[in-house]
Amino acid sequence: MSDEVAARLALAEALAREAGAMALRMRDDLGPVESKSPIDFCTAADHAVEAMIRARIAAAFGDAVIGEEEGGEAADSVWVVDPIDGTANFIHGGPRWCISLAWMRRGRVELGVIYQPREGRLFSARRGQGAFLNGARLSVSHLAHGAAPLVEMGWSERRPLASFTEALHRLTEQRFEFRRHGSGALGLADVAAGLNDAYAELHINAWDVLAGLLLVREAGGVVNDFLANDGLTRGNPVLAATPEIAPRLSALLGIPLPEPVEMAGSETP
């Protein structure tokens, strides 16, 4: 691992912890809640955490940033940031929210960090070097549990509700269990940790998934080519799964996988 990547990984881990502590402090006095849509919200904490992250990155490296709240432009060296993923859970006082940071170099995801403050879970991955939770190496489930496969299925109103319910119908017919917990980043992290067998969503934005997709790949999972067709700025469907069920889910949900199926350590983020 080059010094360039190592320095950014160290910053990402420190930033995620700092951002988590800041969000926890601000949770006690939320202020006005901004509604982007009936299921998408923003608080002063979202804005403040992203501003802090941007300032720290600028001071350390001068890199570009694309963030959920303030946007940004792609560059050869760019961070993709969700200051609080799972804002609805954050607002309601639940634990299912996180900070998600990914760093891309020349169009390829080099590192990803996800931090869940209320549970103290720090996920980190670097391309070709594995995925970790609080320092312990991760692996996808490989269905070792012997039960029905468990899929977390996210929903975005950028796709018709009927498409979501039809996807759930197909999963149920094929004897998949399903859940929805309101954080795409944590859903992907749980796939990497073997706690879910897959995460899928018919449309999601890059700041929600780039760190998590790297985690899944580095933990031995299979992911779709999220960055295809300008996924960085326009979003895309997402599918990440343990290899044993990835082809079935791809066919059921209509989300193509690379051919041949890309595994951890390959060249595509």
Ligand code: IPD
Given for the second form:
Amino acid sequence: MSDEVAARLALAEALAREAGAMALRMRDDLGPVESKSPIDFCTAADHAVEAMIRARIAAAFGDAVIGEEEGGEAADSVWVVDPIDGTANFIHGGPRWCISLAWMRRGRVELGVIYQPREGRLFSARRGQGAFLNGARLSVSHLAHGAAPLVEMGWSERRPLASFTEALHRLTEQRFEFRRHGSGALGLADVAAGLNDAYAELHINAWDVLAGLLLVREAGGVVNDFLANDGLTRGNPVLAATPEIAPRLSALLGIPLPEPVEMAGSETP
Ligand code: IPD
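Structure of the form predicted together with D-MYO-inositol-1-phosphate, please, following the form predicted alone?
Every component of the complex follows; first up is the chain already shown.
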């Protein structure tokens, strides 16, 4: 693998591990917690990890970066970075937070890496070449478990609480199970790993989802066109699911899927 995607995938995997180790060290002495809204917080670790990632990318490739904490602009070669996704879980000391890195070339997501330090889970995908967890190939569930489909439904204050509770109501009426664990990136990674049957949220930002959407797609799942209508900078609804339930969820949540629904493939999320 000597091409430019392979070189960036190698960097992304190394960088995710380095970022995870740095965040873990900083968690020992958390410092003040900044409040972006009543339930959206940020720590010195979020800033320091993003700064480290930006410096490493600049030194290795000089690519542009869009990051959760410092922003940034689209470019032909751009990384989309969440230094800590699941910051609330990080602050509370739980395990469900991660580093999420995606690289886009000319508007298409080429690679995605998600690393969950507390569980030692490194998810990675390259467009057209499958999705992996610590080197083992992943597949969405295809509902092989035989139980009620499990949907993780995220929520933030960017959308009214009522729209979230109404969605949960409709899911429950249709015999779906639901969860909310506080990291969109890991929710998507778990769909790719077949641990959730779907992840949905009525608005989420690109740094939370681009790596995870590629993972789901490469694991045989169905995803919405997140990058439509300036999703890269403004965010969008997200839906990612095992193919068997994707059309029903799309109708139930009002999140359109590309037509015709593809069962597997390597298109851009
Ligand atoms: C948040 C998490 C959460 C999702 C929110 C995101 P952050 O990101 O991914 O699960 O529901 O929409 O903003 O703030 O922890 O990086």
